[in-house]
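Take a look at this single chain in structure tokens; it is the form predicted on its own.
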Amino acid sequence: MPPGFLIVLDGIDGTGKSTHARRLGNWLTSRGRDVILSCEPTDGPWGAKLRESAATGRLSPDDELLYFLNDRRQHVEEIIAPSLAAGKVVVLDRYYFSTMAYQGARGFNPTEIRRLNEAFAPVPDLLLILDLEVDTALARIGSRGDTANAFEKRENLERCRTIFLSLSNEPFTRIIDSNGTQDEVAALIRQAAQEWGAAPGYDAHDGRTAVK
């Protein structure tokens, strides 16, 4: 059985996380790995309530990170960490390094928030995060018919996209530029995927790829 594999895709709001993670699961799917598809926040009780303060107010600072915690708490415990152990890839649309990002820019340490999350939470094998500037990812939000909910807002965003951006000296970190078409990002990302070595193809002897 080959080894568990977890792929975090990660940045702002309007950078195309979602429709990357999907792309990315039926490659590797394509590819012969057994692929989870998830996301945070979930669809479980803590993830509910998060997703509704979107729409109707964010909450707190302290209840909003304590939401956080206990909805990735469960995530791991039903779905990352028992898929991982069955040597399947775990594709996130979303993970701790979001509420590093999102409360960090409420005035929470970045690296105090990652602590906490990584008492309990693995580590990815690989972070792909999407970036864009700012009024970009807005007008891709707008584009798409949304109105920017409470998460999305500009200063917010910068804040938020600076935190992601420190995260560039991560030895299991890509920065994957999202400015370009779907397929021109789609391909970064599955080139980083078998590099990291989620998926067969890669020659780690001559850095050879055969992204098709």
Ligand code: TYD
The other form holds:
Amino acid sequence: MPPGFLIVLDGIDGTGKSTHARRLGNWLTSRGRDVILSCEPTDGPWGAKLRESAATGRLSPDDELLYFLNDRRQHVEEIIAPSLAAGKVVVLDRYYFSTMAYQGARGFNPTEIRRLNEAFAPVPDLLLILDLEVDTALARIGSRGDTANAFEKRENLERCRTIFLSLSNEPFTRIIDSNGTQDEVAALIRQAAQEWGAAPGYDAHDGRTAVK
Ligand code: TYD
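In place of the form predicted on its own, the structure of the form predicted in complex with the ligand is requested.
Full complex below, order starting with the chain above.
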């Protein structure tokens, strides 16, 4: 049985994490790996409360942090840890780096958030940070960011991006410049996954195989 492998795609809103998590999952499956694709916040009870709060008004900073931690603890116990133990490749769309960034932007210390998470959540083998300028990311999600609220959102995302980029020197991190076409970015991601050993057998031509 091959060892389990944990790959995380993270970054600010609008960088294409969900699309690329799906494409990476399909490609790894085509390379013969057993893949579990999952995301945070999850569809579990804590994730549902968090999504609800996006519509009804944000929770207090303390409650929000607690709910994300509870959601992740359940995710680790029920999906992430058992899948890794079974030798699967787990591809996650967001993980505790989002908590460092978004709850960090709300005032918590990112280093402390990381410590709280790493007490129960496995450190990934590969963290892909999909990176774009905030204005480019906002344009992609259809927001011009020129109203008062959106301005706040832009400021907030700038803080989040800075925290994500502060992880660039970690040995497991690869920053993915997400300005290219979807196919170009997918090729960068596949190359990183292969170099890190997520898929068997390195083939220099693989970046060009048309797996959607
Ligand atoms: P998102 O990935 O946009 O979910 P969906 O596509 O289902 O709406 O995540 C929702 C928001 O949650 C996003 O703005 C980032 C935020 N978030 C945090 O603030 N902390 C976290 O730990 C996570 C995982 C997400």
